[in-house]
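Presented below, as structure tokens, is a lone chain in the form predicted on its own.
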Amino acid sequence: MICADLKVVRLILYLSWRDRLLCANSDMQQSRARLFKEYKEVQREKVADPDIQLVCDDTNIFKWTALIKGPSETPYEGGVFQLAFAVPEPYPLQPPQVRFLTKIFHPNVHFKTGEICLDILKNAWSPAWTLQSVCRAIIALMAHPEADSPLNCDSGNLLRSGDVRGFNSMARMYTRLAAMPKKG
């Protein structure tokens, strides 16, 4: 009697070790097919969009780069920023991990790390969103920064304080620095 519950147990086991794996399979092949559609809305998008230039590494589509270019009217404008986008398998159900490649002086992004504060890549996420829609709400933020969160506490302290013509005084030279073409 102890062998056949034994032989069960591990037949019970073993059928959902499998099905686990075919889950995630499963999961694994809708992120690449949703990816992959989004991958041919980007080739078709190229032109409509000349703010953003997405592109998926040739060996692992879970891997991505964006250039944005800095909003106008902002201390980033002429500047064209370089974003890292790590996707996670369960993609589109969790966010994608995205940061700045290209440094920059802002509230709500690391100065060392690139990482970025917005709700959408935390919390807020959905499923509609795409890798271009957040790309778009990158460039929201970069264009109307949110003082009261920030991980560059010397940005965001400047913006709280009033000091409006310092921080962008700093982001425009940043942007200078890191975001602009060297003359010469």
Given for the second form:
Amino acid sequence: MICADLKVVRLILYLSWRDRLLCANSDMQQSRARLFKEYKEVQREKVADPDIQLVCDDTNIFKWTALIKGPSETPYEGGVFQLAFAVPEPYPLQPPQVRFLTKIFHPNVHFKTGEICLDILKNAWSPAWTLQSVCRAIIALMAHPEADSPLNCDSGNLLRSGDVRGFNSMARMYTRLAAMPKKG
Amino acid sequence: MSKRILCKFFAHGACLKGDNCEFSHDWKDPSNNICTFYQRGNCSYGSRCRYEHVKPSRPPPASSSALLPPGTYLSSERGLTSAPSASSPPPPAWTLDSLDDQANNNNNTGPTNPEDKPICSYAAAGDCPRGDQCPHIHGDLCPTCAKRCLHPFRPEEREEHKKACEKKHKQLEALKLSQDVECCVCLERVLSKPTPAERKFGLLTECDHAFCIGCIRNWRSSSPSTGMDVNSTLRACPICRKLSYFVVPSVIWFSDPEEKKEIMDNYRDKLRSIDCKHFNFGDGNCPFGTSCFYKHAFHDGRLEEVVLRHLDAEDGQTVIAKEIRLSDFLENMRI
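Having seen the form predicted on its own, I'd like the form predicted together with its partner chain now, please.
What follows is the entire complex, opening with the chain shown before.
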């Protein structure tokens, strides 16, 4: 509890310092105010949603990381995946840039860069989304892959050709290799 | 002490002093509606004054009056005031003895028609110290403001007061309810924003989601990035994605569809009384045409009448033609 309070104090100090440093434009101020609100909301909701753990960078409120649990009854079950958020200055008028830091075998995630193909992160973005709800959308995407607009063609082709077993075993293998703590 | 009285500017969402205001910005505190001019003895609005006419809660500090019983104080007051009252100026209304005088006058010479008699202003303000023995008529209880301020013999005044009172009450209630409404874009309470210009809701025509006017206008006017469709993304509600063509600013949040309709109609009526700057009394050209919200009137006050031209195509489709110029047609021709 004390730890969380200290973090808030540090953030406030940092924000005021940064305010003085940059002659802040209104866009940036607005997005910072909103991100700060989201930060407080995340602190409060931490217990309510155990699948998502959103953490803000200590020195930059525009950089966030999230740890999400792979949804159950999918090949990603049991894995913990790390996401990196880069929030643009006009946020929430523009979507945050999100990518997977953990390697994942999924048709809509680029295997090398971790880029995510999700409409709400591109043309269907709405300012009512929050970082938390984006995480939820990504979990939903993991459970329901969209094989028809693949960023990872190999995985997309497996699904499109109907080889669900092959896809599942590949995805489970990469989950074991990259998203689970190493044994021994 | 004044900190405990509700700031009347704050109640209307327009206090510019913010935290530095000497009055309270807490909804729990009572508002003060007492006429200070009346307390000083000269309110020029008389019975038409919109503020309450009550005597000062504490008599002006006089060293002797505090020790003497109330009767003596009043009689001494009377000694001071009744002498000039014989000539012309009426005695101050707050001495009880002068009430007696007036009552006697009324009984002897004054009008006997009950409609012309004023009602007791103490009772109208909430509490008459004389109770049943008051020589004045005590008004009937107003169901809304719970004060005895309805004149029993003036039906129009009663109705007027009831209507005004209900309207005021409703508006205050709505404003109170609006305090907790949050904008879904900035996640802040709309009516707690720093500047008065920001403390406004932007109502969308097709759905009932709450935004502050700045946020929703920013979102709707933000430049669409690649692949974004203006109608399905920007013009749509950020939450339910219902398409709305315009945003209506409002200082209060509505609680039912009728209220929303009223706010919207008021807004459109207001705009309709303002001359369109594009139309410019017929000298300009308004890109919004017949759907413009502003007034399209010529210099002589005549309103613009538009006859729509329909173009029928071969396949049966009908198009409404905008202004057609021969030059436009010739430009497209290649000769």
